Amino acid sequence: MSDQDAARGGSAGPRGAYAIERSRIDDWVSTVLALGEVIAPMAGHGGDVLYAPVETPDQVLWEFDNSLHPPKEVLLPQTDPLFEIRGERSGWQVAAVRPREPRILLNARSCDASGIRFLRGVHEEDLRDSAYLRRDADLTVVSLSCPQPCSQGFCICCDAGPFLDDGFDVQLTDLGEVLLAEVGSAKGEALVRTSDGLFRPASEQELSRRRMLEAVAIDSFGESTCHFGSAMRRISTGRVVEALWDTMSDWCFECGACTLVCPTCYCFSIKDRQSGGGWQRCRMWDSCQYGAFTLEASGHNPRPHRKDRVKRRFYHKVSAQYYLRDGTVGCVGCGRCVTVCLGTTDMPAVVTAIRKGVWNG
């Protein structure tokens, strides 16, 4: 290893790898809390895991089943004020809502860090979404790798975990007595360097341990066969018969739960709400599975039937056309749709049906 590599903390991670003693983690979190608002997994009422602002290191969870709701709300709030409209003597004034202070998202699972990377690409394309991208620029993402994948997850099929090669600012891996910190960006490097000497360059033994944990995690998924490719070919070339869409859509309750818990969904509506003596124009979560989502002012609806909406959702997620645009499938394999779907029209079930041409319900 060269002197330069040693200074950067070894060879893992785009900007090197470092280690911190597990006993010093609370000291590091205290340092991070001084830099801005920290959003981390914590125990909510009833023991549910949720991502929320924390005030002390002891609130942060390090061993947890992933939350039902993804932390995408940090960047894409359910109700997102875009600008304010105020009536003045000189007339109506429009002012952008000021961005918050810098924030750190701590212990995001690999699938959720991948979801944030996906959303960044979407909001950079075509008409750049300045409101979203300002928040993204002010957010540092610290991901926590998954040596033990979750029971419903299939992130390996989407190249979204259980460990990441990029798409994070810092990636943490629990090695027992130490945590390995792989640095993936300038923001991540700044987070490590401002930690008052708590981190040291990772040793080759620690890097080897991290690689071994990743290999074990990948093996725990069983046979490494990804079916997205074959489903993508069928859906992109029109080889999914309409009767199959009819059958699958009968199982959809149009509740929208799949879209609301998905780390990569971003459908929205625009509404105005009163605020003080004026108004706020807000972007609000919506769902492509709702009948009114595409309803036009004229009364025409280009997707009037449930089948049309189910078909559109999976075309957006799986088709080659969107893969070419986004560089990946629109799924990170978190398994949340499996958990919440009342009718079993979750991603694995529908992809299997598309691939085989048969729906088993």
Given for the second form:
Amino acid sequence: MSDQDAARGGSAGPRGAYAIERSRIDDWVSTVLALGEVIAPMAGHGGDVLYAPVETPDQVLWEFDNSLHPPKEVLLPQTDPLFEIRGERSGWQVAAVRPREPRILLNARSCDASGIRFLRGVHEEDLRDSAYLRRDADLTVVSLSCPQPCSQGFCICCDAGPFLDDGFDVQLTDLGEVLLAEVGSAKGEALVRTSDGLFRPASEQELSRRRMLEAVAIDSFGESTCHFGSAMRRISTGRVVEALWDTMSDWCFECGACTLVCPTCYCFSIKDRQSGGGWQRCRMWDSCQYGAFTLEASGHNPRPHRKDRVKRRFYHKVSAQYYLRDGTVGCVGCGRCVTVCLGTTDMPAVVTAIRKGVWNG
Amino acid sequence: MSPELARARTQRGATRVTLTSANPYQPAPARIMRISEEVADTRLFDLRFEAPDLAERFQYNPGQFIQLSILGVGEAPFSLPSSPTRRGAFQLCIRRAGTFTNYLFDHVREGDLVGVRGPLGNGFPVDQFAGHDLLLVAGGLGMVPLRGLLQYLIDLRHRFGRVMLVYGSRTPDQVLFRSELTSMSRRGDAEITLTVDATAGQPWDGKVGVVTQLVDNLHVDVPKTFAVACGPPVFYQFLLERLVAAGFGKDRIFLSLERRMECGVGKCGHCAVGYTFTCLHGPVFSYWDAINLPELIYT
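Switching from the form predicted alone: structure of the form predicted in complex with the partner chain?
Everything in the complex follows now, all chains and molecules, and the chain you saw is the first one.
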């Protein structure tokens, strides 16, 4: 482990490291395609990058700017049928909606793999959400490390990249002629093992090159990132002046886009929808930034003002109380909120404003 | 995760409840045995789980709630106004207030099958109450969860000291469980004071005035007493400080709070207050907890 790794609290590291020749990568993807549905970044209509099921290895992108929508939809679809209800009101039965099947998420960026790990923690916490966790258990996450930080990203401030120590099943790193595959779990080990002859144990030089790439990537973030410490102290103790929240929330358009594209946001509503001859009970994405999110049947709304909702979002993501609960800030530094916010109420802007006490919206 | 974090997680003391199903979102079929009109637009439903073993096994604390499903319409959370001491069936007291309850009132009849999942939430700390006097203060529909507690206290009468209820309604025709409360009072099981904001020309032999004023007139042995309150937000604003002024410790005042809830298991985020979920760590909070969660009572 390099000094830099140690300084970042690097763990004992993955279970094993393998290497695969770049020329054989399509062969590997073909093997993986035979194991189950493969969701990978691909070029959508108009050239946008999106995560979708691929059918052939050549659809998979290996060099790309991260997608606008995180691959969290793989585990948490916008409309997610929880179960199906068949029969009449006088006598009905509940049936499972989808069979269990192995799926592979290929080339998730480090931030998105961290987002999936975060969501796992949330759904394991307190009462286990078996509906989510079963799907999570059936998914193998192959992450792709980021030697080049993306323009809006600040994953380095969230321990969510550019390279990961854990939280993946396999982490791929592009070393040029060779791809390094670090295995982080038994599921990952199985994925590498099923491809006989394609992978060989990685050499010391390859591991050393990976460490060098990580150091360079970390270094290239510069200083202008997202410093959570001060914001966390002030938000956790309620020491952010109200006037600052007022000003910041003036820049929020309540569109909810920040929460919809956030890899760690998971709030939802439960609705029934008609399906065939029966009904499906679905969980559907919702956003804490919408006024009706907390509206009660009595008409009472505990968060009637936009400011209350903006406050809530950052309390949930940045407070020490939630840090203790989740073991991390509720942010993976992907920078998507920076991209989509119509105003400027994004994570780095708000964290900076709280730290400096001044809003430069 | 570090050991400290792991410890912090387990120490948070979230509720451990046995749900009706392994999938926390899946309701169990329950039959509506009886529907009675409690007051205008508020009905009392008697329910029983369809599966006989579940009907017998279903255990809950007073103050817990369930999610009621009407298939194809959705689900909504409701307090349990019945007591777990009365096994086999349970009750719901529901006021017509929105899409779900409109459907419930207009289309669901006795004998229909609905879905129920729960019990959810923590409920009142009844073990802590044992051997103490209880002062229950209800405002409006806040009587619903307190009626479950009251029945529980009466059913296990020997375990508790004085049981006092102060219950305020808008008008005489809005008083819930009126005949039951009257007979409880007549039997001497509980000291019950009913009050209305206005008589609105209806016959009324109780008090007139807001509930918070009546608390002052009770001769309560404060150090021996736990106060339990449930009512609309405005009710808490006046009541809580009055109880504190009367000498109640903030950790001896318990509140049952309302929030919009969807999942009931601490996932969907709707009922989050600070770092707690009303559906999981509540709906019963001590006043001490509540003042440390700024959004909880006042907005």
